[in-house]
Every structure is written in structure tokens, then in C-alpha cells.
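Starting off, we have a lone chain in the form predicted alone, written out as C-alpha cells.
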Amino acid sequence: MTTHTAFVLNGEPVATQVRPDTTVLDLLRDHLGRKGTKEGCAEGDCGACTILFRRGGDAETPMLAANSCIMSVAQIDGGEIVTVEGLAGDGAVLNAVQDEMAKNGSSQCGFCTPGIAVALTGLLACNPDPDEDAIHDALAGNLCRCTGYRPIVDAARAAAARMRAEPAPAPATGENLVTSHTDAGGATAHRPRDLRGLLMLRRDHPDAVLLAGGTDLGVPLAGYETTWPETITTGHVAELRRVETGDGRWTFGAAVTWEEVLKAVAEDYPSFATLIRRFGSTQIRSMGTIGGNIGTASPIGDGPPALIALGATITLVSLEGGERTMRLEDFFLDYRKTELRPDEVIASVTVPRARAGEILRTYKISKRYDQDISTVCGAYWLAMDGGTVSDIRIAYGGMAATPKRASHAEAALRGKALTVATAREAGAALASDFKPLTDWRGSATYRERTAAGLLERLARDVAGETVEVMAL
């Protein structure tokens, strides 16, 4: 029996009955006719597609920039989307941000332009006083070969100061209720609400595509190289939606977003934070979790050497074996093979809160500076005593099969003062711990060297001698 996918589009109900794995761009497209989100890229970089969404179940939320380009439908059922037709709200014609831009030749092509209007206003939703640094944040999953960003920045201000003198009514929204599956089109898609339910349908269904954010498994969906016959969504599970704070440590659920985990750990770990916001975009980290960006298990994925520095822990659970916890270095195996069993699911992540005398630094090399794949990541843990380095994790990125620790390296710095000659002998050491390879971002002699000159850089960063620079 067909059974439709029912959300609120522009603060109109709407229900569909095209197949779950159908993308949000497609569907706004072709089958609802709203032209002005574009297709771009079609892998979730340029921001041409750009929507508004909030996850159902979320209404105390904010609605987040997203791409539709990378987003199914199995996803949205429930939810709220807004796109570029409905940022006005009703009876007006362009919002503050619309209006601006188009005053202040922020649009040569205008194929970008639809995107980025709604981004910002995304932006300005949530912070109505956006400092420099905010707007080009908010930009950077936008890209425009036209103008420049010059404009776009002015019209950005412009809009901000026009809605705190006089607000204007944010675009309309409303709720639908999230339904337990929808089939259409010969396709299937299942929404538990809790755990348990999670496990049995992974157990009952194992070869059903299990998808949290979507924001690595859509690329091949957006450019026709998949279909998802069966589909099992984790983004409304309550216990994988959980932020738990206590006993020194955060414990994200699966299905946390990297956006909720850089709100929670930006103050204990701003280069962590800095991390957070290269690797991914607004539209990104809103959807992306940090369940899925583990579970991936992609060798040049951010996030891992991070939380491996930081000594993390993966929780799994299944029905047949209950919980098991593990070091997250534990976790990986092989090039994309994991500890994950066919009928477990990642259930935690739990990460140590900063303590006095430790010191974290994150270090990404990439070809361009924002939304880019690393051609090396590298983290770096320290507990000090003194100008000693008591104890020390090392992780690295791009580096090997597996995000992975430099336990050579760690040898060289445990209990000597971390200067630049003890940093070059860890450097040295690395040759010990990883044997790279060559491919299109760096060579195998590209990477030695700049992991080893990275860890240089942490023992001038930790002296105070460098500064921020756009190259790293």
C-alpha cells in the first residue's frame, strides 16, 4: 500500500507519494515546482540548493540552513522546510536580506543568489547581530564565481540592521506528525522514535541503508549512481538525539549534529570548534552527526583524530549483545571496516571536557581553507606538568586506512619539554607509525613531511610563537 510523506512547505502542509529516497531537490523541482532551489554541484558544496529545514519532533528548534541536494525524503517527513519562494512570508514580495542584496548588486548570474538569500536569513534568524566572522561562516558552504563576496557581506549587514530596527515576521512555519514509514514507488522508509525500535527493525532489516544525516551516503543518491529500495532513519530516535553533560564528559547521541556538537564544545575546545567549522558548512553541520561521520569510518573523515586526541568513547548496542563500550582508536579497523556488527548500531560517543593543565590543538591541511577534504589532519592531546609533557595522544588523518594514533611520536614527546627539537624527533618518529600513500591531494612524502612539520607548529603554537593562518 502507498503511503505518502507529509511536511509543511513554506507553512503549507504538503503530502507526497514519490518514493522516500527521491532527493529533497528533486522533489521541490520536479514534482512541487519550486524552481528557485538550484541545482549546483550535486554533492553538497556549492549551496545552490540551499533550503530551510527543521526535523520533525524539533519545534523549539531553529530552522537550519541545509542542501536538498543531499537530503531525501525520507528524511523531512514531519518536518518544516522554507526555500527561497517563501522567505518573503505572506503578501510580501523579497525580505530584508532579498532586498538588500538586490540594492546592492550582490547578484550577477543570480544561479547562487537564491541560496545564499536563504542561508542568511538562516543566519540572521539565529543571530540578529552577526559580527564578521558569522557572515562568512554562514557563506561558507555558498559559492559565487560572480560578484565576489564583497557585496554579499554589505547586503548581509544591511538586512541585519534593517530586522533590528524593525522585525519582520520570520517565514511561516507549522507541524505535521512523523509517521513510522512511508512507501512509494516501489521504495520503503522506516522512522523509529526510540531504540528499541531502531534495533529491531536493524535486526529485521539488514540490508536496509541505515542513514543518519545523509550528508556523506547522499552524494551518490543526488547524482543517480544509487537507489535505497529499504531505508532506516536514526534522525528521530529520542535516545540518539540526547546531549548528556556530567562527570567531566559530554555524551552525544548518534544522531547529534555536528552544529549541537559545536555549540557544546566550543568553549572547552575552541580549536576543535575551528575544525568543526572547516569540515563542514551550516548546511553541513546541521544535518551531518557525529554517529554517521564515525561510522563512515573514511580514512580523511575530521572528526575522528579529534576525538581520538581527546580520548573519546564509542558505545554499541544491539539487541542480541546489549551495550559494549570501546576506546574509539579500538573502533576502526581497516580501510572502511569497522567494529560495528550487522545488527548493532552506534548508540554514544562520550568525550572528556577540557581540564586544567591539558591542551588541545587540530591541524587541517587542505587545498582550500574552507568545506575542503584534508590531505592531512592532524590532532594533538597534551596533559602538562610544568613545560613537561606528562602524557600525550597524537591521531591522524589521511595519514592511514583508519583515522589513526602516532604512538612513535608519542614515545619521543612523553616526559620531556615539548620544544622544537623534541617536536622534530616526534616528527622523525612518525615514520615508525605510518606508511602513506600517494594520491591526487598530496604524495606520500608530501604527507610525512607536513605531519612531521605540524607537529613543529604545536610546539611553537603551545609557546605562543604563531599566529592563525589561513594555510592551515
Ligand SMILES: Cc1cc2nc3c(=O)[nH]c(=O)nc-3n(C[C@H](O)[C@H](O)[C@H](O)COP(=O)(O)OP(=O)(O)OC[C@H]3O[C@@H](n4cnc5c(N)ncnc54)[C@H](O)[C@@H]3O)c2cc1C
Second form
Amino acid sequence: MTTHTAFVLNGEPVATQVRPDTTVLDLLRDHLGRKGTKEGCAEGDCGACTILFRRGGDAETPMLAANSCIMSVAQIDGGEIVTVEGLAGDGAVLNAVQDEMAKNGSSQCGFCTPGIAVALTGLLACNPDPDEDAIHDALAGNLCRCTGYRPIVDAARAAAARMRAEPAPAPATGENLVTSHTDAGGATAHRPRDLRGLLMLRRDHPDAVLLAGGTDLGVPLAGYETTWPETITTGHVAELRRVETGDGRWTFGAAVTWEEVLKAVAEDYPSFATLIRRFGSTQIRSMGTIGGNIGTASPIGDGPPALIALGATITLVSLEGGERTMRLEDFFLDYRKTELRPDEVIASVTVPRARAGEILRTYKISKRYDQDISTVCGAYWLAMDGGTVSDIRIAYGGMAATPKRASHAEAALRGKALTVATAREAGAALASDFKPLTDWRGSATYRERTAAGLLERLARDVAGETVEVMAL
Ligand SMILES: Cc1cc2nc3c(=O)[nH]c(=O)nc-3n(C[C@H](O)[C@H](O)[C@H](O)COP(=O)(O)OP(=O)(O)OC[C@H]3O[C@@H](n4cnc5c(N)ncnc54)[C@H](O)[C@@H]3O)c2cc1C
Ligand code: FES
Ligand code: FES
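Could you switch over to the form predicted together with the named molecule, since the one displayed so far is the form predicted alone?
To see the whole picture, the full complex is given below, headed by that same chain.
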């Protein structure tokens, strides 16, 4: 029985005996005295707690920015962490990002500054020559309330130029030492390495929390609203971490992160890639997984509408029942109710690749462009035969208790030309598909009008008329 969690912090091995359901932020600040990592919102929104993280077993992958406030100690065993204290490495005081932030006046009160320095260091480690969009993307999960972003972006550009001219030593990292479980402080974390091990644990510990990236589950943990006496993590299960390409489709293991999905789909489906780039922030996408997004079964999750429109299938697996594969749209039964049985896990999601004559568009409507969940998310897949819609799948999030197909709207467009007039007819048919709710994100009427408006936008977009709408 392993009673500690082992990981590498700023290049040095650390073993800790805190409970595995402690947040990494609390571990750093309260147990290891690393106070440079700040707590702002404690729910993954502000980026003050940003660290660089690499999972145990992922030695080849770069270290990515992640929110330590919603990450649990269960997830870091065998992994590597770099905090603001370790950015400079090799005994230096500041790295190029920190130095340029000081020179460019990129900090006033300083509360956001460590998180921003870490996030930008993470960006430059993956992308030494980022354009303006890439810098803004990397900062979408870091809120600064007093400096303003211009000097921060200037510092990022200056640091990138400096690092290209004289590459700085990479932040100190270490070795991987994943253990199979930790038992500390009355809480246990199991870390299976393969699917069979995961399924045995799932069968034997049906009440354990099944934890992937923790970007949904970690929010109540960070708010001290819950504890996890027993956790099973999926992040080290080799079969769940794979992306398989072949036969005109991708099969994404359930523990593949959104950042990894983004890389895979960007060329085939630029519109899906735009949607994924608006999925939380780099910090959220580097931890949040495709399986977790489906498993959480939120009616306003962004993955399911796009995946349903693409005709994705999902494979569930259990030790006793074996595998079953179904259309993703059939997985969702009712509000937060799914086909998943207590002894099952989501193994993978299979997504067809783009073929000639097919079109995919996705539109996310949220109160804020970045780092916000959808009020309405519309996804549209069309097969065109000349100017006629020969086949179509439309799926919406935010319009019902589950992500759902709009079969009446589809019928209104099938076999017709896609024009503003036919899109308006399809918009009217949505009344037979959905009876949306009013909540603080939007009224039922707002949702109905928005969903219909998006169909008109689809027609204009496909006809090449649409001006990019940034946020509504
Ligand atoms: C600040 C912030 C911004 C966000 N922005 C967005 C956004 O823009 N769009 C969006 O859709 N979501 C967003 N989310 C929600 C979240 O990031 C996603 O739903 C993410 O994909 C969840 O994945 P995860 O791996 O972190 O899941 P976890 O939190 O680890 O798990 C979520 C659920 O899925 C279950 N689960 C995980 N893996 C499996 C499996 N293999 N089999 C069965 N069940 C499984 C878990 O048991 C749990 O019930 C945001 C969250 C935060 C905190
Ligand atoms: S403290 Fe705000 S994202 Fe973690
Ligand atoms: S410098 Fe004050 S919040 Fe950014």
C-alpha cells in the first residue's frame, strides 16, 4: 500500500502524504510553502493558480498550463509540475517572460502576474513564434483586472523574440514515477495503467469517483463542497489515452484531452476547431477530456452537439458485459441521465473524417467569447448534392435537457436547396423539436430565436455571405 504521492516539482522529487483529494493548489501553498501560485476564483476561471503540468507516463508531451485549483493530488502522481518559483531554472531569478513583463509594465497589483508568466512560458515552450491570436488564446484563461492586456501581449512578443535568439534553459523537469495507488489521510486514489485494471476497479469500487481531467469534478472539490474518499483516475490508462486514425475515422480514447482533439480535427473541420478553441481556456483544454465532457452529460456541453452532428459513436465497456457501441445521440437519456451502467466506463468516441461534398458548421453563443459555457450551441452537418441538401444532421445544446437532434428542422431542409428562405422554414420547425427552459443564461424565447437565427446564419455562411460574428 503506497501511502504517499510522488511527483517532480520544479525539477526536484517530492513525496507527500496529504489526502489524494486535496487540491494541488492547497498542496502547493499550504503544505509545500510555494505561495507564488495564487488563488483567485477557485473554479478554473481566472488563471491565478496556473502551473505547468505533465502527466506521469507522458514524458514525450510538452508541459502544458493547467489550473491547480481544480486539479487534485490524485492526478499528479508520477507527473511533473513547474510553478512560478521554478520558471527561471538554473538558479536564474527571472526567465525571459518574467523579465519582459517587468520591462513592459505588464503588472500592477501583481495578483494575476505569476499565473500569466506561467501561462506564457507554457505557450512559448510549445510555440516559439506565436502570432497575436495564439498569444490571446494562451491568455484567454488568465484574467487581469488592472493592467490591461496590451503590455502583457507586448511582453509575450518580446520574450518570444529573445527566446528565439538565445534559447533559455527549459524549466527544470524530472522523471516519471507513477504508482498504482495512494492511500493517505483516509482517502484512496487508484491509478490503473490499462483498461482491464480500470474495469476491475470500476466493478469492485462502484462508489469511487471516476476522475479524468477533473475540470468538472474539481470545481466542487476546490470549493470544499465535497470530498472523495475513493478515486479511480483514468489519466494513465493507455487504451484511453490513444488517438487512432484509420478507415476514414478517428477513434479518441475517452481520456484524450480537448487540446489533443483540437490538434487532430483542425485540418478536417476548421469550424469544430474554432468551437474547441472557445472551450474553456488552454488550462481547461489541456486537462479536460472528451470522455469527461460526455460523461458529465451537461445539456450545455460543447462537445456533444458537434459530435452528434458529425455522426459520432461511443463505445462503453465493462468487465462482465464487454463492449457496446451506440450513436452518441442515443447515449443521452434525460437531464444528466445516460446509458452508462454503474460498472461501465466510456472507452472511446469514434468520429468520421471529412469527405468531399460534406459541410460542418458549429456556432457557440455565450455571454462572453472566451472561457464561457454556451447559452445555445448549434452544430450542422450537411451532405450536398449539387445545390441540394441530400442529407443533414442538426444538433443543439442548451435547447433541451440533453444535447439533441433537431429532426423536424432537418426534415424541413432535406432534399431542398439551402437558402435563407428554407433556413427560415427550418427555424420555424424547431418549435416542434424543442421547448427550451428559461435560466440565467437566457430566456426560452431568446433560445428559440437564437437557434432559428443560427440556421439563417448557416445558410448565409455556406453561401459565403457571413461576416464572422465574434460574440453575442
Ligand atoms: C472554467 C471552466 C470552463 C469550462 N468551459 C467549458 C466549455 O466551454 N465547454 C464545455 O463543454 N465544457 C466546459 N467546461 C466543463 C469541462 O471542462 C468539460 O466538461 C470537460 O470536457 C470535462 O472533462 P474532464 O476530463 O475534466 O471530466 P471530469 O471532471 O474528470 O469528469 C466529468 C464526469 O465525466 C465522468 N467521466 C470521466 N471519464 C469517464 C469515462 N471514461 N467513462 C465514464 N465516465 C467518465 C466523471 O466520472 C464525471 O462524472 C468548463 C469547465 C471549467 C471549470
Ligand atoms: S484560482 Fe482561479 S483558475 Fe484557479
Ligand atoms: S496586475 Fe492586477 S490583476 Fe493583473
